[in-house]
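The chain below stands alone and is given in structure tokens; this is the form predicted on its own.
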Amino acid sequence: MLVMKNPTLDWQPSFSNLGATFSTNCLPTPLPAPIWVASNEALLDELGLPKHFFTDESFLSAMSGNTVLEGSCPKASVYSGHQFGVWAGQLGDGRAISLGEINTPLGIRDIQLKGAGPTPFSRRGDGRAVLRSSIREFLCSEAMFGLGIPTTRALCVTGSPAKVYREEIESAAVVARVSPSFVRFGHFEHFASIGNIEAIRALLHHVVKTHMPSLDMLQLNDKQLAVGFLEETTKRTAQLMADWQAVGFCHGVMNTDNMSILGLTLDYGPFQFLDGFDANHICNHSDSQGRYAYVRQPQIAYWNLFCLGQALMPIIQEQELALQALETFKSLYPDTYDMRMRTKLGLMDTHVNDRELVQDLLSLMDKDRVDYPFFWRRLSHCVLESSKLVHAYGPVRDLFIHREEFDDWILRYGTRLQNSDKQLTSKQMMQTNPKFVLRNHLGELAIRQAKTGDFSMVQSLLHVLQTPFDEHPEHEEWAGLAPEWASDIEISCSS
């Protein structure tokens, strides 16, 4: 494979120098006739990468896996995990190859090509990604970042006429993912499952030293370090779940191998932002038991953290210490979620009945399948009008079927807001309740266009989703209610 000279990047191998126990050298497999599909100029600038990156054919070749950037160290890592609650054994990067880590203005960032061909961990798979799934991951990574939710990022998507066989024949694509780390719960589970305690210890020290410097500075012994790491990951995961639930995001496949030890949203497959609010919504049609339904996501995250805790037991040794670290989830998640929901409602202080106010609203929205993002944005507008108009909440009321119940709720809400500055409250809500989220039908429309060779909607959506709280009047239709056909879109683990 050709090596492309590039003096501007200083590469280090992913997993630093931990060795072959953790990752295997693995060259990408070239794709024929690659083309640029989507590019993220904002992230390019944040990373300090060359300005000509997206106009340079040599970078196109490198991001498609056809050439190797000089100094990069392509590797695939091994991990294991629980999938749908069942131990799946060894897994690993089956279709992702990390080029290595670079120092950037954002800090250390690992650049990974997803869909760049088979690896030693592909388990007879082709190691490819399709255009459809690559566009979805590209857009949602940046949509979540725009919402202020911890996530991996996406630099670009390249495409190729090469055929990939899934439920149907599709064209191949590669998405370049960017993250401080792609270490998962499943990395620790893997080494625990084979009894390699030294590997657990080495990985623990690597993660803490590289990504949790405040914990590293405490000069703890291994037991204390493992407990501190588990507690820190528990806290980050609890806060991530509060973010997901508040914005109405469904991940769809919360296996332990899809959980980031840094509390980042990782691996965008069958995800969905809620349209009509349904607490029991299952966005992954492969999830026949509803394990990863929207309402269950915090519970599943807690279960996954227990799996991580179990993997760390050879270092922690004392069960009570692990349980104490995990216990932080029980208070931090509901407290953080309450805070997120109060902010969505524009409540500047805390009241004993706030949780009941939120739960009663969600129960009514669930009963009437009220559009989740549309409701919150419309409410944000109506709060401003409520200081001037008697019937200011009429546009919100129109979204409900059981309007008398809504009238009772809005009376309580109005009482809660009676001493607030409505202009300031509305402004806060506008900065909290996005006008735009990546609804399934928007992604589907962009994908349909892309399949014809027109990538303009992908780039336009990216622009809007990077600033989802802004008005973007030229794309007003993207902020409307989901069309009826949106409910017919099926997404699965191949999505």
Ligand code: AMP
Second form
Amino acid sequence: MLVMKNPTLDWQPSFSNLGATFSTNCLPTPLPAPIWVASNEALLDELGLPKHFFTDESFLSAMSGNTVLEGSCPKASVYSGHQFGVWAGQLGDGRAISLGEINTPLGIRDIQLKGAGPTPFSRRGDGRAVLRSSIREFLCSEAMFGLGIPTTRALCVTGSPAKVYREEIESAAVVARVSPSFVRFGHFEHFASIGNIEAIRALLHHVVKTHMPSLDMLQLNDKQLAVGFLEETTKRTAQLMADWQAVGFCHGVMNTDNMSILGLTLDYGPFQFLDGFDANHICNHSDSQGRYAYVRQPQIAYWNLFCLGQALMPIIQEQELALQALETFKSLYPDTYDMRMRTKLGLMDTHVNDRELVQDLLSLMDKDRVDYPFFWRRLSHCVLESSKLVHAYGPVRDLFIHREEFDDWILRYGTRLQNSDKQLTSKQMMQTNPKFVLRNHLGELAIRQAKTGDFSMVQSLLHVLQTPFDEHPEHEEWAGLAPEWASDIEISCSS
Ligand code: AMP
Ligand code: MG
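Next up, the form predicted together with the named molecule in place of the form predicted on its own?
Below is the whole assembly, all chains and molecules, this chain first.
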């Protein structure tokens, strides 16, 4: 393994110097003939990394795991978790290797290579990721960021002709992903499961000190700190769920090892943005029971937080205190969700009947499988004309089958909007209801092209998804409804 000198990056090891209990030094395994598949210039700039990064062979080599940048200290960390509601025991970074943390204008960022080869935690896996899933993770991380939803980021994808064996033979790729921290609920669960209370305490202090400065400042004792941390993670997770539900995002594998303690969207696998609205939609073909169906996500998040609370119990000790911290979810989630939905509707103030207005709309959309993103964007346009009510909303009405029921609903909505400034309302709605989301078929088209060696759609889709509220008239077709064949796309955990 070559070590490459690079004076511009000042690395700190991930997990500080917490030691071997938390992570194991572990070098990436080189891949033959690496190439750039996708690059994120915007993030490169935000991170203050050198402009020549994506044209430089040595960075290509480093991002594909073929060389190690001088000063970086690649590591894989250990965690455990509940998968599909069942305790799965030890998991860990089986195919993700953290190169270390760098100081950036955004703050401390961990850079992780996903698919860079086996680690001590790979179990029976090969430590690799395929081109298909790497492109999906790359695009969706940045799509979420563009939508203003907390997420880990993606700097680039590199590819290689090396074969990877899944349901079929695919080619290998590596995503370089970037996050303030990749610590999961499962990290805490791991140390609780093996009874290592000192490790829980050390991880707690590390996370709070590094990522929750306002909590750190309070100089709390350990018990108070653990409660404060649980409450903070609960709040962030509640807000994240409100974001996901409002935008129509299904994660697909909300196992506790895929839950970020910072409330970031983490580990993009079989995710999907809803096309036709179906509250019970299951995007993961491996999820036969529908545990992670769209409508269940907030409940599952709460269940996962409960697992985190349980893992912190050796420090919190009093069950009542943990329950109180978790209780925050029960009001913060619905309140935030209501607020998001009001904003989507362009309602600037609150009214007691708003929740009912939203629920009735969603029931109707569910019954008629109305396209979720399309509905909201059209509504944002039609609001401008809303003085003549039912007629002005014709283009939205056309999306429904039960049109009389829609007419009843739009009358209620029109009344609610009566005194608002239509220009302002429409403008706000356009900034809330994206024109572009990463529908499954768009990702699929980009992947099909990429498999032929043409990465241009990945790159232009990235650009559009990073600014999803803009019009991008040259890519109008990407704002359209999903084609018939989209319903045949099967996404499973295999990646
Ligand atoms: P996921 O369902 O992707 O969140 O993965 C669950 C666990 O399996 C994590 O510990 C991963 O690191 C591990 N894993 C998934 N795919 C692989 C692979 N190809 N090789 C090694 N470990 C893997
Ligand atoms: Mg995972």
